[in-house]
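Only one chain is included here, represented as structure tokens and corresponding to the form predicted alone.
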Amino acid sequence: MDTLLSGQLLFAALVSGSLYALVALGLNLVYGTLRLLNIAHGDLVMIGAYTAFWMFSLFAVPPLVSLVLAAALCALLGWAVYAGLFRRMLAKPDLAKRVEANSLILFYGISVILQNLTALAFSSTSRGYQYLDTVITWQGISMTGNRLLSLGVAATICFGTLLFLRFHLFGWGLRAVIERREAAQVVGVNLNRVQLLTICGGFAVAGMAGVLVSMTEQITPFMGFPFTIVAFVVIIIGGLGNIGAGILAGFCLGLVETFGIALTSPGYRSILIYGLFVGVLMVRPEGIFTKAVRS
């Protein structure tokens, strides 16, 4: 494999890896603080993608501006889900255990509702738009502007989140809840506030990921499930609730997928992803980077 091809593949791996890391970031935040497995996470990506599509198609609003609107819409949905379904139940220890055990089913129902409402509103027709699709060549490596923008924005959000968790007072409280929920409450952390803001933030991050995805992929009401699966694979590789390791795992998955497909064929994509997933569960179920990287 020559140097030019390797550079081209590396750029593609970084683009896909940054999106995987961003999608998994929101899921990891919600699981880490609330212990809820959000199977509807990919549908938030779909909502963000549709937000960007309609804003661009109807009002010529660029995706960078739509990031804010998509984040606000998904955060509002997160508030509604938390206030309407989980707040009272999570406040009671006995009910909290039941909710955590059945969260997969609850979010599956939310996923079905979101998909079918979107299909009723916009039909199941695939949609898309062109934005910054001009090819840019640098040092012999070709890239489109939208993919370069996607890489920059996704990486900025991911690493900005890590800095927030490390240096901001609320970030310290969030990390304390992830590590030891009961101990965090003892030292004065407002658990309800942390959970509310985290689910809103996790949903908002997924919406922003959807805006970035919309620039390069087709949009349908049922596009979210593959992103949910990828997000679960990433957080299993990095370690459940480990934010920094999850981001690193997203980039690693992008590398494995891109170079694996280049060395085999596109038909092996699912085998590569699920093979890595099963291998990690068998060899190191706590996550590859659990001790190496801590947020």
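Superpose the two forms; the largest set of C-alphas matching within 1.5 Å is the rigid core. Computed from a prediction, not measured in an experiment: that's the story for all the values here. Positions refer to the first chain, counted from 1. First, how it differs from the form predicted together with the partner chain.
Once the rigid core is used as the reference frame, the Cα position of residue 101 differs between the two forms by 2 Å or more.
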The other form holds:
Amino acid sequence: MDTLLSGQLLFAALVSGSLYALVALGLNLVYGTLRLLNIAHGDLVMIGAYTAFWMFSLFAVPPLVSLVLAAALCALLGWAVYAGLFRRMLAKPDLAKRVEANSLILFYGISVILQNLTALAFSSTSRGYQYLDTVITWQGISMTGNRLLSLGVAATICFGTLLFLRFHLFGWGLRAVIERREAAQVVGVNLNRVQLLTICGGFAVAGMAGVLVSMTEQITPFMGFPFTIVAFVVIIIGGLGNIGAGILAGFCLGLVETFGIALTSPGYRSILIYGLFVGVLMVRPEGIFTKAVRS
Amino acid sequence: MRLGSALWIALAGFGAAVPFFGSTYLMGVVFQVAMWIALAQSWSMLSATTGYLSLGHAVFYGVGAYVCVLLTGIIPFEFAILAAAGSAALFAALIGLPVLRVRGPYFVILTYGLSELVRHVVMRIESALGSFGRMIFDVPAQEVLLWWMVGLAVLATLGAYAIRHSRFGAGLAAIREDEVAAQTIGVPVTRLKLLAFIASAAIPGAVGGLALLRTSYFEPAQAFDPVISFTIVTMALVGGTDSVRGPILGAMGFALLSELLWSTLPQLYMIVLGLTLIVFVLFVPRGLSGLVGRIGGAR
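Right, and the form predicted together with the partner chain of this protein, after the form predicted alone?
Everything in the complex follows now, all chains and molecules, and the chain you saw is the first one.
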């Protein structure tokens, strides 16, 4: 019981929660504005992680610098995917009609290609590097520098995005597209531009999350899919397309997961996550926090 | 179309006759192709007809395999296969109502999540029982398993055909086009969806049982592998969901591709697979079936 009340678990929960919130944020933006089921989202996390790994190992570039690089790389990928594939798909009425099936298959294709290209280029062996791994003890809580940094960066990006959506004109346009697509166009929101920039932004956020992951965990070409799943769980709990609630849900999932495992055993982690996922979807498919945040 | 039917009958006959002249290798390929045809056709009974896209059919396959491994040695294998199909159908009936209330993209990820949940629960049960994979001995001869599998592929194809050309199928198509409108004019949408769900679960259960008997090894992580779900969906969609021949063409196309590339260059195979999917979605929306129809001049 003592361990449950200590700050140690809370810290662990916040670190993983902030990461979940960040990964889900990118997915939620893309789903909200484009209504596309991006199951390749976790693979962008993988690409961000590899960017940070190679920059650090080859040129000793610190991960904080790689954040910018990974974001740029993933944003470029987002542009390519949107301009090359999705604008084409959404423009054809018969393809846009079956958008779920088609976007699922397209993103599955992209995911498979990204994973296997990475495996082909860098082999499937897991890799890692050591960065800021000294232990800092504060108030009896032991923290490694990289986890603390990860928490700080993830929280900053999440709340920065929220502020941007609330106070910047483009953020208003984006929220308008999420809420009322047609109405937003009527009042002069440039749908095409919003969609393009959002997919770039959403991909960039995933890439940055990958940089953070690479500081504390081993990376492989196939590490992405679990992140995709966690991101879906988070945005289902928060409500698809509901950005603020999604961030809250990310932190909640971190708490539930960490304390749930502490109470049972790590073997129950997946059952806990999928159980929550299925339970929420069956009972309240519109998300748990939807109402609380709107009012 | 008459020529087409004759062609399919010849194909099934070829599959069943392979043990008499083919090598073990060819038998393996035919088994795989028949398996994927059976799975993709079953999937299409729900997903192609109603538009409810299931990304969790691995769960029925896995349930079938699990039931089969528990029953093998207790009852003859024919009954174990039937029990596998029955349990998968029963499982679909139990979860059907709450799951089918959920629509669109939510349904896609719910079916996936559910399949993964069951996978992890079974893995947990098995490790609590101290079993890390179960071997089974005394399996039926390979050709017997092959005949069963070809039989299932034929059954699934006939079933999918019968559904599409019945009142039941018309009701399902109405659900796909506009569920609310269908309900308003008196289509019993809930009952139809549930029946389609059960129908599309039964054969995958039997397929899971047969695949298990062929490998004679059960491991929950493999039996419920989500890659099975993804493969079913991609085969059916690449084949084309507009007609019954679509899943057959899709399964055969992928089997050919994987035989050519998988053993030598697995990563290249996956990359080609990914590119194929993208090309098909963008340029061949009606799938291989539509392509064949255009070449043949028929619909």
